[in-house]
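Heads up, the chain below is alone and in the form predicted alone; it's given as structure tokens.
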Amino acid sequence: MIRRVLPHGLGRGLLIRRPGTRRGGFSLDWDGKVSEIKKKIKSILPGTSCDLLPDTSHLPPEHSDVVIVGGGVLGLSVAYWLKKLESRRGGIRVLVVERDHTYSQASTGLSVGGICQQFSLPENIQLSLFSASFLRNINEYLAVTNAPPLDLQFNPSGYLLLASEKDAAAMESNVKVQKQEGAKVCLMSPDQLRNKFPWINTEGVALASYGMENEGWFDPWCLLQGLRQKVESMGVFFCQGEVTRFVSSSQRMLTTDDEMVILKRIHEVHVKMDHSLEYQPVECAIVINAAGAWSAQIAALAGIGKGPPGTLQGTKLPVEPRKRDVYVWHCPQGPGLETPLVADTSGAYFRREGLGSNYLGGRSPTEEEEPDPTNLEVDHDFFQEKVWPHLALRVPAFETLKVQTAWAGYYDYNTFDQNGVVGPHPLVVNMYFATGFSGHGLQQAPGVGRAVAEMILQGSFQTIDLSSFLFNRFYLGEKTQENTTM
């Protein structure tokens, strides 16, 4: 009923500019003219301060095409993607406003960076496959003129992830689907996992899967400044700040089951400058909502999830923040270089950090266990009392392990089905998000990227069908469930 009404693509509904200046906007004439007219007050009165005109370099611009709601990767991908591929360079303009310009509690830098092709669906597969290519050939993608090539530090050392018996099916049918989409794992039965990792013990493990190709981990914070410093030489203008506000105009309709529904289109978004009590408006005809583990936030402040229960006006977006803890550990006797990635059945994970005998992991908790998010400081005793036993179990080397170091930090946890919301709100016609990916957006965000772009500017997703990842299944109760979620 929802998908007969209600249209995704909002691709040809970009905003014309409007005469008039721009503040801190996309136009090199303005600074210029700024140039010149200093120039000329100068030698008007020689010797004094030229500081009459006050800086407004740092504010955002009035109008936007889209504005993006949060810069980490995710957000930054779909930027790269729209200036990408939009029809005619500098067509479509850009806003990206972050709040926290040194990402000190962003998920893309605290993340693992992980990257990994065994999942239970295929359009995560495809995501994935895709997100390896581009980051081998990263320099192809995001190569800026007279900057240093980026070195991603990528580790093909794969995954391997144990099953224990009452998993060994489901992992399976996994690998089947893997290798259907291209993926290239192997099953390996306990003695061949001997055989290749003699440090691993093999008791409780029935089944293990091993990425042989496009698998590994590299550097987020490398993705992430690489991002940035690409889609700002194609023009994208980024802004810190907070998005406290959208000014918006409703339109009732009745759906084809004479059901009365409120479509919202967003017109501005009002931006709270950092150290500032005032905010600047900014003139937009697209929303993007990557903010994160935040992001519930920002749909709430467009009306999402406003209206009675049980209905699709009513309906929220179901991402949370969730506390993660990743610890660093140095073992001198533990596996050696190849060693890869390893999920273990107890849901313990760890790899290997650099080359000084160092190690990384964690577990994820159960949902009894699901720590305060509101504070970050790290839970030693989660890892002596929930995760060094079972590393401790699977490689016994790891008896001897000294923590170093930890961290924690967020996951945008989708409380639904844990997997991606990408595409437009079905009411809120104009906000798209890209988000709730629960762990795996750092190394799916090419690929979301693009779809959501995609999206905007052809009005459906033309690479990857990302159909079953759009915020109607909510209402719909239709769950796109992944089983191998860490």
Second form
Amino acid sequence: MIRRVLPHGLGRGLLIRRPGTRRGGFSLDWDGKVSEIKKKIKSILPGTSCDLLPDTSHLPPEHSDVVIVGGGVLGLSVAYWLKKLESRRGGIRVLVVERDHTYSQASTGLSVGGICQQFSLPENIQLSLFSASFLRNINEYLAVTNAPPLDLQFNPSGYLLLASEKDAAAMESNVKVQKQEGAKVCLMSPDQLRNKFPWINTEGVALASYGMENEGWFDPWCLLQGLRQKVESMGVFFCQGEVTRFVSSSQRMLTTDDEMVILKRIHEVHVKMDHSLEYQPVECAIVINAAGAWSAQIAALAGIGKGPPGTLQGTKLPVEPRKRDVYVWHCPQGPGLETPLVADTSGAYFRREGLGSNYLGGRSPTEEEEPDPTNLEVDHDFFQEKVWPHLALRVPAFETLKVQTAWAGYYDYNTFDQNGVVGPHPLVVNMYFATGFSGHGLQQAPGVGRAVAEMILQGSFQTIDLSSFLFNRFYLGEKTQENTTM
Amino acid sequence: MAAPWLSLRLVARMWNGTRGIHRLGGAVVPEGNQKKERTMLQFLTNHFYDVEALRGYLLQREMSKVHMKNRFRDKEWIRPDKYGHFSPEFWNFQEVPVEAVDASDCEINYEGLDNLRECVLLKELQSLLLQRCPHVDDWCLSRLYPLADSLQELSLAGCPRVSERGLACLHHLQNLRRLDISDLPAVSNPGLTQILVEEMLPNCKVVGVDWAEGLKLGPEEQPQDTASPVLA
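Now that you have shown the form predicted alone, what about the form predicted together with its partner chain?
Complete assembly follows, chain above in first position.
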């Protein structure tokens, strides 16, 4: 009878874990209680430093199923899809380790933010198409209770790629592949170009391809923040620190041809805190390398590439940071509101920014002109000599322009074939890659995140088959090359 | 008017058996006798209510057939009834080109617009009204380009999610003559947007943003308020 009298919630309340009690405690305000106890002890025993209950809130947890090295858009995307596709709620513990919580050098925040489907590889087109639908429905994917809806500031203005005589045939076949995969791209002749965009000078242009739908540019910070918010609400742990060491064990095994291979398994990740020598060994089952421009260092820590060159052990991860400058200029008579992101035959590109006649753009330097990637200083001479002349040739209105500002960012450049590396390493069996996208990581992040999560949870790629992006190709020498001018 | 006569003749022949009125002959009456037929039929109609009613009925049927053929000579709106359902005879009109679609206050979204433009009929769509649609946003506007050949009027008034970035992809619609972009809360700078859109679509009359909004009237000028008769 007494049980009936007690209010229902009180009876069950003692057995339910409330959010504040994650660290183990039976009251709502555990942290507050701990600090009170410490103060009391300090007042009783002055002079001694109380270390009975040390504050470990800045350290990562001691065990984690998956450790993602790198908290940019790719790392967060993998974390999101791991949590979304796990079969049991709370089934996987994911830890994201990010060295710089301000993201000051991360490629994501410094990106121009474009998304387009005009690739030659069907996998790239499918990844971009999926990312477009992800961004379109972003408020369904990344909805967090009580948080305002995300506004990506998407400009659906499309991409316009220009091709000279020698690239025209390649562009035509690429557009055919793109149309087959479902991208809405159309080919335009120079006359049609002049008709549609009267500010263009079509000298040297033989063909152009114009994306009509699902292409444009958006705000990468918004995507990053949205992913971060959602992923935190799904229960992913974050840690600000640097990965300094992998503790792994190896096993010698014989293949069917009686060759000996050494398979490695990473058991612990040592995460070092900022500005101190303190580190935390995190026991883990799977490590994901999403460190962007610095992926090669992380791979080297795991022993990838340590071996005689030409063997699988000796194949390094061929991803290195490449610096790219983006310049913002003002041109009052420039192209109007309908301007797509125009990529010229010379490699120079530009797009509008906002309503006020501001444009931003840049150009990929050739191999000989590659700037030094040790810092993110902008080279203004590069704009004067190598970018502006091409822009002024293509758009005569750009002969008078005034550069307002500029910044530089890194590409996680894959020197082998400029396409991403996805999937497990053949020898270090529990390290997965999601890096090396050489400038189109942001637009492929949702698709790649889902692919890596499927690989981990289900053992193979389920929706988009990215087998041609596996690590093996570096050893076998099979290039998965894009042949577009981008 | 040969047909109703024929049917009357057939009917009359059937009647012969049941009613046994004046002979109307089993054989086909030659053309020359039409005048006689007419007076005969006239005589019958004047004398028998049944004949009159039948002739009236057959005439109505002929008239409705002719009307059906000429149904869409003037523009006609197909409207839903009070329960929001469309009448099933709509299915018969699949060859008739649709000239205007009024989807105001409708919850049409990105996937729904796919139907609007994939449909073969809509090659002649001239007017599309999407006023106050809550789910129409910038992505949806990028789907309107297939209607470029025919679309002349587009109204986006009051759509809460449309911003100036979506308006940029309306430049495909070069035949547009009237564009209504009033009351778009997501557009950051309506005056500047209107100017840019007007530059983008030179043949189009862009309505909805009063450049004078935000300007204050001078004290000596009275607002022209035609709605209130009380004002002196």
